[in-house]
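Take a look at this one chain, the form predicted alone, written out in structure tokens.
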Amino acid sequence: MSDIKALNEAVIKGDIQTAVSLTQNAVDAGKKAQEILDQGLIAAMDKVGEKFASGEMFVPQMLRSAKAMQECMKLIKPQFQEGDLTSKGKVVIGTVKGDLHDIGKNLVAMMMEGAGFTITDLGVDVSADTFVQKAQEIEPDILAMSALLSTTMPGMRETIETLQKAGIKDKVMVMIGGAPVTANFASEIKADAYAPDAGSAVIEAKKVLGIT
């Protein structure tokens, strides 16, 4: 079995140690970083997303796979020159104001990074103004918001309204998710996409950006 194939399987299994040593082997053997990333890491995380969506894999396993992918990324990142790493798109992500939950948001950020997106994570308790300020500064393709409490969901509406006031709502795709959030609420507040979980967040992100 090739190193890349074995790496792919180690990441899917969430075997961090094996994944890291296989990445190191591939780097030492002169494999191109982009190939390690695309065929080893991103392909593995795509599979993890599928397994999660179909109920074959659960959050703890998914987190281990994402952690394995991140550790491997640390080894190959230095190989990429600035601008050399082809990103699928830029994503600004955060949990809305008044909400301190971050497990779901972290999972979405990890899965999206695993799928090849560049992530800027604003953390928790993020105000509408901060989201908009970051969107103006970074010009992301997607602005992703999470809420775990129904009482903080209005923060999503407020952020979209603030984006409209700033005149940049049509320049960024807004994606929302979190336990109390529904597809109906998403269309009501004019969000562009809704994702019930981390696996579907990646699928939705690719869909709204027209990436296959």
Second form
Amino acid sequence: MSDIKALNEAVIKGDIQTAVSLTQNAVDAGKKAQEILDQGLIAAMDKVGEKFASGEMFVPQMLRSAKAMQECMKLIKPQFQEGDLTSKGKVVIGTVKGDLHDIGKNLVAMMMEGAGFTITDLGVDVSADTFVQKAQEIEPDILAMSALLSTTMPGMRETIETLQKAGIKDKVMVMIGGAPVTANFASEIKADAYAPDAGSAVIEAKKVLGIT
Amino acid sequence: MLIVGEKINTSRKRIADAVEKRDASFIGKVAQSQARAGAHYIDVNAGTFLEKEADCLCWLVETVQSAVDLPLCLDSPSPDALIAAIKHHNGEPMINSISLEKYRFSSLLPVVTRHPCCVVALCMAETSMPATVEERVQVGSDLIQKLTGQGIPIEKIYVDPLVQPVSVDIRMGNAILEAIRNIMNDFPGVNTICGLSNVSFGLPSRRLINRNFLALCMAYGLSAAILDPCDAELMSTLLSVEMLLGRDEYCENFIEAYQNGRLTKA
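Show the form predicted together with the partner chain, please, the one above being the form predicted alone.
Below, the chain from earlier opens the complete complex, with every other chain and molecule after it.
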């Protein structure tokens, strides 16, 4: 089995020690950092996301895999020149105004990062104006919003309306999720995508951006 | 142990459909089955109806109270919906919930001081969710002091320690349990309450986890729970734990449940 294949499996298993030593081996053997990243780490996290979305894997396992990837990244990051690291796209994410819940939002951010997206996390209690201001500043491919309370869901609609007023609704894909959020609500407020969980968030993000 | 029956919540599809169609007979049956299973309060939650939440909640209050002779737990993060619903309620409801979040606190405080009611004090800080035992106890203490300072009797206060998933942070289970113990010790007479299912988010076999979590919470002093009283395994756990903790004189309730066929076999 190649080192990369073994690394891939170690990340899926969440075996941090093995993943780190295999990454070090690959770096020492002169493997390209981009190859280690794409085939060893990102491909593994894609698999983790799929298994999570289908109910084969559970939250603690997903966290462990993400941790393994983060530790490996520390070893290969110095290999990349500034700006060299190819990103799948930019994502601005946050929990909407009036809502302090961050667990689901953090899981989504973590899985998106694992899939190769560049994340700007605005935290919790984010107003429509802040979302739009950051969207103008960062020009993300995806604007992702989370809500855990039915009372704060209208904040999603407000953000989309504010994007429209600012004339940038067409320039960004809006994705929403959170326990009370449904696919119906997403289409009602004209969000571009709905993700019921962190694994699906990656799958849906790639779908709306046309990434295979 | 005070039991709040959780089933009338529109996040469950059959309940949402019944509320949509104003099917009073279905809602009434769900209320009655929970009452028969031992609920002391019936929770009503119409949060998924968003803008129509207040209307739906008011309808639920009237519908459930015409089916069962029990007080209700009015369940919403929206002060406006709670304020509307309380006017339709007969007797003393439980208001679920107030927290330190500014709008929620300032708009509900006059309501819970004016109407005789029990109040759930959710350990949510003004701008963040508590993570540790100390943060939970701090927010809980703040809420208890503010509410009793306004003349609310301490035994009408039910502190909810804010249950978070162990799947995300393995220390969460202990943090909740210790918070229950500390709050019960620091404020004699106060109650603690929680829902069970958040603890098992992201894990398999959730009902098993929820049941065992209930037993642990009870051992740490939890005095009320929001749960499905029609879940025979859960209620068997509850009854046996009450007995083991010495709160069921002559094991009367446990034996009676057995004789009525309400205990699970194993």
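Each form is matched to the other, and the largest set of C-alpha atoms that superpose within 1.5 Å is called the rigid core. Positions refer to the first chain, counted from 1. These numbers were taken from a predicted model, which means no experiment stands behind them.
With the core held fixed, Val20 shows a CA shift of 2 Å or greater between these two forms.
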